[in-house]
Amino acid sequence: MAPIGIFDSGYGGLTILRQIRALLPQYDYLYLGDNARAPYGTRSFEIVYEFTLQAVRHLFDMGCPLVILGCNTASAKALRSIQQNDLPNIDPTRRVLGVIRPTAECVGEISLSRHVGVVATPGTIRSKTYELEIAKLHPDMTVTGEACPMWVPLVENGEYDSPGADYFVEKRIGNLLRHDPKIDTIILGCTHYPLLLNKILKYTPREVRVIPQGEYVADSLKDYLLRHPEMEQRLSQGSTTRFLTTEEPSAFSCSAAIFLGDNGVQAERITLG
């Protein structure tokens, strides 16, 4: 069995998994959530890199030739180091991909004003990874970031659709658009944020496009496999999904139902490090 590995610090990557499975249902998937050490958003570059590398190695050990970092913080703080420094020594035939570049690629076809906003965790905003990736691909674009430290806790505590969430969403969207009123596209730079989409749309002008990442990451993966048949041929096709967590499996299964819309998720507990 050679499944596609998908890693996240917690539950947000399940929104990526959901879109990938919808587009590519034939493959086997192995999802790993490091829930016991989440969130990663406020941690240092060094710690995020260390934790992410542990997870990637674990997924490699379980047979995955390809791992998707379904986490913006891990993609921002650890992906490049793992690709450049670790993969050549671990196994140069394996691959680790992130969620930021596919999002940066698609925004060029969406934004007309060439002014783009990014809402994300403090760690992702501090890394300036979106600004750097978008500048490489679309140098004519202006990118403005807004850190949203309360949004992930709202989602993970089941408050994403509560009246209390309105204050935090309205505040951050308002800040972003005040910094740059020309913004016509907002990237949801955290995989938790699609659960806040109804609130985000409520406080975003109709003419501003809001981009959740899942469908663009799924499209990018499909294109990657078409361009790399040597990788595609290594993947097993049994339409199965296995879930691993570093936290209590019953708690993971309960929260996973919110992100996946599936009450039948059964997780296994593992230890990293």
Contents of the next structure:
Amino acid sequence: MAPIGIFDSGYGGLTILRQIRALLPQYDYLYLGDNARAPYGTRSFEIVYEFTLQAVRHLFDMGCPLVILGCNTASAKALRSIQQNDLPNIDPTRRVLGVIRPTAECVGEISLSRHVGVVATPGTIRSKTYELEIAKLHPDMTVTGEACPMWVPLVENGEYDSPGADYFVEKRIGNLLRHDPKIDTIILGCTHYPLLLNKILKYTPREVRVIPQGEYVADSLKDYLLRHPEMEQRLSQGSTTRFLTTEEPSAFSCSAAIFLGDNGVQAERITLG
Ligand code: DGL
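So that was the form predicted on its own. Now I'd like the form predicted in complex with ligand DGL, please.
Every component of the complex follows; first up is the chain already shown.
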């Protein structure tokens, strides 16, 4: 088995897995959620890097030639170091890809006003990775970030549809649009946020487009595999998905059913570090 590994701090990466599986159902997938240590979004650079590297090593040990960091916080804080410093020592033939670059690429074709907002975890916003990636690709764009520290806990705790979520979503979307009223596109720069989409749309003016990133990440992976047949040929094609979590597996299976719309999830517990 040589599955595609998908990693997130918790459940958020399942929104990425869902889109990738829909587009590329032929491959095998191995999902790892570090639920016991989620959320990552309020943690320091060093800790997110250390935890992410442990997860990547685990997925490599389980046979993944390719790992997608289905987590913006890990993509922002750990991807570059892992690609440049760790991969050459661990195994230069394996690859680790993130979710920020494909999202930054797509936004150039979507925004007409060239003013874009990013809602994400405090770690992703502080890293300014979206500003940097978008500036490289679309230098004419203005990017405004809004950190939403309560959104991931709402999702991880199953409160994304509750009246409590309204307060925190309205507050952050309001702040963002007050900072830059010319914004016509809001990037959901956290893989947990698609679960809050109904609430986000409720507080976003109709003329502002809200973009979850799963579809763009899936398109970008498909394109990557076309451009890299040497990697594509290494991947096994049995259409299976295995789920690993660092927390209690039955809780993971229940929540994963909601994220994936699939009741058949059987998770296994692992330890990292
Ligand atoms: N889903 C992750 C992201 O995309 C973050 C969650 C967390 O704070 O752990 O940023």
